[in-house]
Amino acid sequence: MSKVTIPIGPQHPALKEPARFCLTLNGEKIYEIDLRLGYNHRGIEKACEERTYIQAMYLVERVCGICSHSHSTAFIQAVEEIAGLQLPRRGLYIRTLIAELERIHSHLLWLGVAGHEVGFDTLLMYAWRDRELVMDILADLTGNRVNYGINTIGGVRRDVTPRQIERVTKAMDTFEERTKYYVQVATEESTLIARLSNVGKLCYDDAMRLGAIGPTARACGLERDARKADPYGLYGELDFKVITDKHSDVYGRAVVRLLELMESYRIIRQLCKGMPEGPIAVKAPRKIPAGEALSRYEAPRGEDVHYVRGNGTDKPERVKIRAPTLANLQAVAKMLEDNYLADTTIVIAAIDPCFSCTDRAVLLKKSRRRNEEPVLWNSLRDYGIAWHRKQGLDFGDMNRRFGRMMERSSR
């Protein structure tokens, strides 16, 4: 049978962000996969090095809309370690509370997307209904539904009231009851089980070899969770289990996320019950001492790693971000092997990919000469504008035309 090559992406209805999966098929089965990233560079790391630590914190928070608290917490944990700051316990409680609410938000979003990818849109509607409730709670606590802006170097920016704590506690009862129904659907709905089982297989040994993390790894029986392995915040004091599963397929990844929701409810109840009185932040110096730190954070998709190096000024000398999606993409190629073309979208979706998290431009040099200075942020921006202009996209002209259009419409 002759082999056929089919490109999926970088622009494709099944992909919410640009990436390219070039699949070589032998009949209906996938024979070979060529994965290409790099369509979504934003220069986040370089931009951080041109800004103060506070400015960089808000920029890092926008690496990903779903994991915004994950990235900002991972970044400032490294900064706080370099500065030698001891955070007040109430600040740590609030930071950890927002972290688990974000995990609930992310897992419910994934559950809905997974249902949609396999044609189970009723599950999408139910899961996203509950996701709205989480986002409303986050907006009540932080002022924002997505990029929460709750973190600051040395603690958190906003305190919580007894009324808010009571509302969160009551909401956990509602979420737990509804999640039990989702677990029932996942374990009893024969159509869903048949559609997800034995799809995107990744065995324990391959998960270890390829460095899989998060629910992707835990669905292979690999107990990998930074909250237990290297506790941060208050996780070293909290009672919760690391959820694992032995199915090693898309179905197992769904089960892990659903049961992790139940653990998040347990964690949040403990945080609300034990919330201490006291300050929520300590004063941080404007200039951070010279030093370096590596921060690990268990984001909903898996372990998020931030490296920060300070040089004694108010700006970081180096910021490096390793998002969970980058760690799991090598495993995706293995998962797709010997699967059907129709399984591609749900296998890719099973790692909950975020290509905005993954792609970034670090350094641009005009030549290979070692002693040449790297291009600074303003030059990098000018380079990007000039490159797009050569492709026929003049954003300056577009803005001028938009301004004239708005002026005409206001007359």
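Residue numbers count along the first chain shown, from 1. None of these values were measured; they are calculated from a predicted model. By rigid core we mean the largest C-alpha set that fits within 1.5 Å across both forms. What changes on going to the form predicted in complex with its partner chain:
Once both forms are fitted on their core, a CA shift of 2 Å or more is seen for residue 389 between these two forms.
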Contents of the next structure:
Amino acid sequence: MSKVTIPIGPQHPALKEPARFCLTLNGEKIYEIDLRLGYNHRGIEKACEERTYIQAMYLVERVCGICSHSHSTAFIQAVEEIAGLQLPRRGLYIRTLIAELERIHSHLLWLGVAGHEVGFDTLLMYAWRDRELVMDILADLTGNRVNYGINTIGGVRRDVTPRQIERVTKAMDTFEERTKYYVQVATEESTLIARLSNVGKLCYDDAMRLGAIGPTARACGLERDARKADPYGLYGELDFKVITDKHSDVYGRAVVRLLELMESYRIIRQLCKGMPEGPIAVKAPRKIPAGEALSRYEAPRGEDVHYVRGNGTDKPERVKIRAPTLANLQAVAKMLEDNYLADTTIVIAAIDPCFSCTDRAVLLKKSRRRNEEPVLWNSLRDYGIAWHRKQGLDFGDMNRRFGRMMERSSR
Amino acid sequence: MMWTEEKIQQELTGKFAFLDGKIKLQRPRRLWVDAPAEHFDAIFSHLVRQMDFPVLLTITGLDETSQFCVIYHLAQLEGIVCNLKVVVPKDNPTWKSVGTFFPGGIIYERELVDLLGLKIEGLPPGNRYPLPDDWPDGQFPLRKDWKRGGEAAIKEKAS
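Could the form predicted in complex with its partner chain be shown next, to go alongside the form predicted alone?
What follows is the whole complex; the chain from before opens it.
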């Protein structure tokens, strides 16, 4: 049978982010993979060199729309090491609390996406319903659903109240109950097991050789978790298990993430219970001394690695960021080899490649001292149009022409 | 064998006497080693094959104005990180690939090629990363003397 090459991406409905997988097929099976990345390269490392540490922190937070806290924490951990800052305990507790809430948000998001990719949209609806709960908690604690902006060099920017802690603890009961149900679905629902088992196989040795990380590696029985191996923040004092699985396929990756959710709930309970009183941040100098540091952080998708070099000024000399997807994409090529073309989307989705989810309706309030009034959608739209017009961009004319064109074609 | 930071330092200086005074323990689990370029292969291979460093976290490339510096962030599964630094001269920015040890590390080497303009010997043929295909030759954004916008002017001229 002659070989056929099918390009998937850079823009493709099955991919949430631009990347090009050129698949050469032998019948229905994938024979060869050619991977092209870099479509989302925004030059953030270079941009950091032109910004102060605080500005760079907010920029780094925007490396990813979902693991935003992961990247900003990984970055400032390195900066804090160079500056020799000792963080107050309460600050560390809050930072770790947000980190684990972010993991819940990311894993539930993945569960929904995975359900959708295999045509199990009920799971998508359930998982994303629950994800809303954690998004609400994050918005309650930080003011934002994503890109929380809670970190600052030397600690965190916002304190939490006892009422908020109570709400978080209470929500964990709901999460635990619902996650138990998902674990039951994953281990008992035969269609789901049949669809995910033996898909995207990656053996222990290949995971090790290709540098797979995060749940992708742990589902191959590889115990790699920076929280345990190289503890940062509070993780050295917390009681939690590193979840591994021996299935080495997409099914194993789902099981690992679900059980990791249960561990995150345990961690959050410990944090809420043991939260000490005290300050939440120490004052950090504007100029960071010359020096370098390497920081590791276990993000929901795998390990974030940040290297920072300071030169004694208020701007970093070099910032290097290694996000988990880059490490895991090397393993994807191996997973796809000799697999069916129809499995491509779930295999790619199973490493949880990163995409932004910042689009969402918000309730904006016009503040007139204490008399707050909601901004209506139409007035927000008008404000947007007027703002763009002020910048010299007027889409009105184009819209009118488009309207006339549509009218003509419908006649 | 259970490695500690001290044992790693002793093993390295015992095996490679010239590393004496070139190893810094910055904090628990963080070792920084300055490797002379001519002995890089031996040290790297010893760390990976004999001293249980099976993980390459990433490779960082730096422009230190007068020279380039490449840092290999190697890790043990138990958590100790050895940051192996090597200097690459500016007048001949050629270095070698560690793809035989870490096939997953090739993508980090492609970053060195695209962003700093290093030539990596032994890099297998493949797509560039991370810059676009129409990025002009000789423009390396992470070099300190590179100015933003230069590449746009070149592209415009070419078209």
